[in-house]
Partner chain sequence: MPEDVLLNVKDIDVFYGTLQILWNVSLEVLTGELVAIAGANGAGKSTLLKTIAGMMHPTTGNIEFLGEDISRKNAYNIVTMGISLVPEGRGLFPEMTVSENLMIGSYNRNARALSKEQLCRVYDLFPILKERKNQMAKTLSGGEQQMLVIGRGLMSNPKLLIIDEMSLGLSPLIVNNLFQVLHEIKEAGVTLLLVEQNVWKTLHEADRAYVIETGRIVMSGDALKLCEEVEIRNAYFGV
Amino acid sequence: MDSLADLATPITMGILYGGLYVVIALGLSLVFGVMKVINVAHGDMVVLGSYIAFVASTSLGIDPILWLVLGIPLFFILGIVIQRFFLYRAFKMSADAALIIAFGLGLIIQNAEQLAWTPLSRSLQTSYSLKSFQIGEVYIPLVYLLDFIAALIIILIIHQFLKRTYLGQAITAASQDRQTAELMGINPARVYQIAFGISMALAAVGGVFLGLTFPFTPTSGVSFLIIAFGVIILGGLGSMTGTFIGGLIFGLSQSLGGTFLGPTGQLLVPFVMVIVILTIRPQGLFGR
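In the form predicted alone, the chain whose sequence appeared above, alone:
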C-alpha cells in the first residue's frame, strides 16, 4: 500500500460486506439462541428467498426489495409450518434429530431449486444494481450501502421487539431458561414456532440482498451458511449484538485479507480469526 489513505476503500467495503453477512446470519443466530439447535438449512433458505425474489422480479415485475412486503409474511408462515410439523417433533426427541431434519430440508430445497431454475447462476437485476457513488476517493456500490442499511434497520427492530414486547420477552426468557419460562406460563412450543418464523422472515430479507449483491446458484447456500457460522462464532452464539459486530469484523477482515494477501486471503484471514476466538473465548466476543 502506498499510504494509509489507500486503506480507505478496503475498510469501507469490508464494513459494507459485513452488513450483508449480518443480514444473512441473524436468523441462524436467533434459532440457536432460542432452541440451541444449529439450523444447517439456513443458507439454503436464504438462497430460496433469492430465487423467489428472482421470480417476482422477472415474471411479475416487482422490485426485489418491494417484494419483501409479501415475502416476509410468506416466509414467516412457512417457518412456523416447518417448525411445527417437522423440526419441533424431532427436537423433542433430541437436538441431533432436529439437526438431521434440517440437513434433509436443505437438500430438498437445493434439489427443488435445481429442478425449477437449473444449476445456472442467477442474480437480481434492478435499475440500481450497478449504480455507485463517490465519497472522497472511495467509490461505493449502492447495493452494498443498502446491505448495511438493511442490517442496521433489522438489528434495531429485533432489539426493540425482544426488549419491549411481551412475545419478545417470552422468547428471551425461553432462550435463557426453558423450565423457568414454563413455570411463568410461557408455552415453549409457541415461542419456538414464532422464533423460527422470524428466522425464516430474516432469510427472505437476506435472500433479497444476497441476490442484489452476488450471483447465486442452488448450492450457494452452503458457502453462505459457513460464513454465517463464522459470523456468529465471532460475535457469540445466540447474541444479536454479537452477530452484528461479528458480521462487521468478518467483512472487514475479509476485505483487508484480500487487499494484503490477494484473493486467496479473503476467507483465510476471517476464518483464522474464528479459530483463534474459539481457542481463546469459545463463547464468542459477546456470548454468555
Second form
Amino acid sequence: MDSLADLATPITMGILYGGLYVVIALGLSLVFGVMKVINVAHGDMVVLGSYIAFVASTSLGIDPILWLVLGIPLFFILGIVIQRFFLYRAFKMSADAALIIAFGLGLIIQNAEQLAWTPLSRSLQTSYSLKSFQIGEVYIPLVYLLDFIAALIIILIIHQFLKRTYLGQAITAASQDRQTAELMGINPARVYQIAFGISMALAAVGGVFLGLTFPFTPTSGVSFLIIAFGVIILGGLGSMTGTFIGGLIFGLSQSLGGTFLGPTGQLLVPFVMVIVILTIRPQGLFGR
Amino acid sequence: MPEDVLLNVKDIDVFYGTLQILWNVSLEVLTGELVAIAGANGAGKSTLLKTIAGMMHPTTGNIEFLGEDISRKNAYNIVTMGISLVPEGRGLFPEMTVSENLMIGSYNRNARALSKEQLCRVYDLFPILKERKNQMAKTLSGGEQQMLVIGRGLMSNPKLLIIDEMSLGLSPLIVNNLFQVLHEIKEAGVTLLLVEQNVWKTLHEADRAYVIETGRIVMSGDALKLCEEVEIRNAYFGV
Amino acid sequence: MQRTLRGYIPMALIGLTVLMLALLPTIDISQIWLLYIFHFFIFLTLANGWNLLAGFSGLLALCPAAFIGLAGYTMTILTWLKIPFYVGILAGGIVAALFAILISRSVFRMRGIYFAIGTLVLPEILRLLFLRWRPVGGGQLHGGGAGYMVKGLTGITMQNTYWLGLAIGLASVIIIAIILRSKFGLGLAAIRDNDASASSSGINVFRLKLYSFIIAGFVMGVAGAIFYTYQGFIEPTSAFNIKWLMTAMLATVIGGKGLEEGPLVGTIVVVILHFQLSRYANISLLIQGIILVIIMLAVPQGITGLIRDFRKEGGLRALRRLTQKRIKLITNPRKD
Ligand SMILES: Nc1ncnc2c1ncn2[C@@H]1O[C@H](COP(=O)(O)OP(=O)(O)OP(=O)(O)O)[C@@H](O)[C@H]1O
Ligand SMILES: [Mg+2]
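Could I have the structure of this protein in the form predicted in complex with the partner chain, to go alongside the form predicted alone above?
After this comes the whole thing, all chains and molecules, with the earlier chain placed first.
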C-alpha cells in the first residue's frame, strides 16, 4: 500500500458492499427492538436466503434479484411461522430460552443446507456478476454498487413503513415501551410476528445480495450475525441513519482489513471492532 | 337504573405472584360520572386500575363493562371496547413525536376512522400540543407530557377514561388547568375515573369517590360527603 | 444410625461405579466402547462447565470453543517444545483459565444478549488468529492453516487416554458438587434469583461470576487438551468450532440446565446420538438441533427436571400437568 490512491479501490468497495450489512442488520434490529432478543439464527437465515436464490437461479433459471418478488413474501410467511410456533413460546419462558431455541434453529438450518448443498462454497452467478464499472482510476464490480443501492432502497422503504403506517408505528411504539403499547390496543404477539416476518423478508434480500457479493457456505451465517450485531450497537438501536452508517463502516473495515492483513483480516478486523465497541459501550453506543 | 352502570367491579382479589394486593374490591362507575379513588401510597390504586385495563387479571370476582365480563380480556382488546388508561408516570413513547404519540392512541380499529377529528379535538383542548407536534415527546416539560398522555388517552375515543396520578409533580396552576380540561372532556360525554394522592382537590371535583386502604375499599359515596368524613376521621386518628 | 447408613448407600454406589469405570480398560473390552465412554467423559466435563456458567451463574457464555481450542493448542505447542503432553494438558487448562480472567474485564461489563454475542465473537477471533499464526515451525497439515500434529504421544494407548478422560470427568462432577454445597454455591443461587438484590445484600456478584468463569474455563480447557491428545492433531477451524458450544449446550439442556445431575443425563443422550448417527454426520447435527429445540419448548427443565417433577408431584399429576400445558399451547397459542 504505497499511497493513498491505492486505497481508493478498497475504500470504495468496502463502502459499497457495506450496504449488505445495512440490510442484514436492519432485519436483526427490528426484532431486537421489539422483543429485546437477538435472533442468533439471523445470519443463518440470511445464508438460507442465499441458498434458496441459488436453487432458483440454477434449477429454475430465475435471476436472483427477480427471485425476490417471490422470495420476500415466502420468507415473510416463514418468519411468521417461526415466530409463532417457536420463538414466541421460548420468549415467554425466558430470554435464555429464546436464545437457545434460536441457536438450535440456526443449527438446523446449517445442517439441512449441508445435506442439501454440501459444505462446499457457492455463489450466485449471473450475467452481470463479472461486470464492473470505472470511476476515475478505480474499477468497481457492479454487484457492489447493487449492494449499496439495495441498502438505500430498503432503508427508505422501512423508514417510510415505520413512520407512515399504523403497523409501523405500532412496531416503533412497542420497541419503546411494550406495556404502554398494549394500552394503545397493540397486540404485542402480533407486532412480534410482523417484525419477525419483515426481518426474514430482509434476510431474503440480504441473502440474495450476499450471494452476489461473496461466496457462501452453510456455516457462513455466524460471521454475518456478529457483524450485523456490531452494526446495531455502533449505529444505535432504532436509528436508521445510524444503521446505514454503521453498515458502511463495517463494510469498510472488512475491505481495509483484507487489504492490510490478507484474507483472514477481512473478518478479523470487524470482529475485533465488535469486541472493542462492546467493551467500551457494553449496552451499545447509544445505550438503550 | 342498571343501564347507567358503565363499569362494575365485583369483589375482585388481585395478586402479584403470591402477594395479595387487592381484597374483595367492588366499585361502580355510572355513565357520565367523574369518580375518584383516593388512598395512601401502596394502597393498591394503580393495581386496581391496571386490573380494570386488563394489564393484570383478578383471581376471583369479575369486572363488567357495558354488561360484558372483561376480567379475562387482554389490555389491547379492552381499549377497543372503550376503556382508556392513562398510566402512572406518564408512559409516553419518548422517541416518537408528539403527533405520533397522539396518533398511536387511535390504533385500535374502533378509533382509527375518527382519528383526524379526535386529533383536532385534542389540539383544541391542549393548544400547546399543536405547537409542539413535531417535537420528540421526551423533550416536553412535565406538564406538557401529562397533557400529551391525556390527549393520547382521548385519541382512542373512549367511553371511560381512567387517569392514574394526573397531578403528580405538577404545579397547582397546571393541575387546575388540567381539571378544567377534564370537565370539558366530561361535558363531551366521556366518563372519568381518577386516582389521586391530591385528595382534597380531587374530592372537590368528583361526583363520587372511593377510599382504598391496604387493598380494601374502606369508604365510598358522595365525594363532598366523603370529604367531611375524611376530615372527621383525620381529626380522630390524627393522620 | 439407620439414616446415616442409608446416606452412605448412594455414596458407595457412586464409588463402585467409578471403580468399575476405572477398571474397564483392564478387562478385554472392545476399543470402541472405550472410545464411547471417553467421549462421554469429555462431553460431560464440557456440559458441567457450561452448566456452571449458564445454569448456575447466569452467564450465557457462548465461548467454550475458545477455552477448548486454546488449551488444545497450548498442549500441542508444548509437545513441540519437547514438554510432556500431561504437563501440556495442565498448562492448557491454566491458559484457558488465564484467558477467562483476561476477557472477563471486557465481557463482564456486558449484560444479557450483549454478553452472549461478546462471548460468541471470541472463538471466532481466535480461529482467525490461529489461521494466521504459526506458533512453531513446520509440520502443518494439509489444507493450510496452522494445523499441527501432537508430538510425544508414542506409547500412549487408548487406555491411557481413557483414564485421563475419566479423571477430568470425575473431577468436573466433584468440583460442581463442592461448589454447590459451599458458600460460593449459595451466593450463586442468590445471583441467579436476582443480580441486583444479591449485590445489595453484600454478595460480590462480579467476583462470584468471575470465579465461575475461571473454573469453567479451566475444566473445559483441560477436557479440550485431553481430547486433542486423543485426536493427535489440531487445526483452527475445528478447534475453535461452534460445535463445541453445541455439544455443551445440548447435553446441558437435554439433561436439565441449572440442575446438578442434568449434564450427566444429557451427556449420555448426546453420546448415544453422536455415535449412533456418526455415519451421517450432518444428519446427526441436524437431529441434535431438532432435539434441542423440542426439548427447550416441551420440557425446558430437561430430563432430570422432569423426573424431579414426577417425584415431587407423583407421576400422574406431573404427566397431567405436562399434557395440559401442551394442550393449552395447541389450542390457543396466541393467548398470554
Ligand atoms: N410489579 C409488582 N410486583 C410486586 N409487587 C408490586 C408490584 N407493583 C406493585 N406492587 C405492590 O403492590 C402494592 C400496591 O401497589 P400500587 O402501585 O397499586 O399502589 P398505589 O396505591 O398505586 O400507590 P402509589 O400511590 O404510590 O402509586 C404495593 O405494596 C406495591 O409494593
Ligand atoms: Mg399508583
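The term rigid core refers to the maximal set of C-alpha atoms that superpose within 1.5 Å between the two forms. Being a predicted model, the structure only gives us computed values, none of them experimental. Residue numbers count along the first chain shown, from 1.
Once the rigid core is overlaid between the two forms, residue 261 counts among the residues whose Cα shifts by 2 Å or more.
Residue displacement note: residue 58 has its CA displaced by under 2 Å between the two forms (rigid core superposed).
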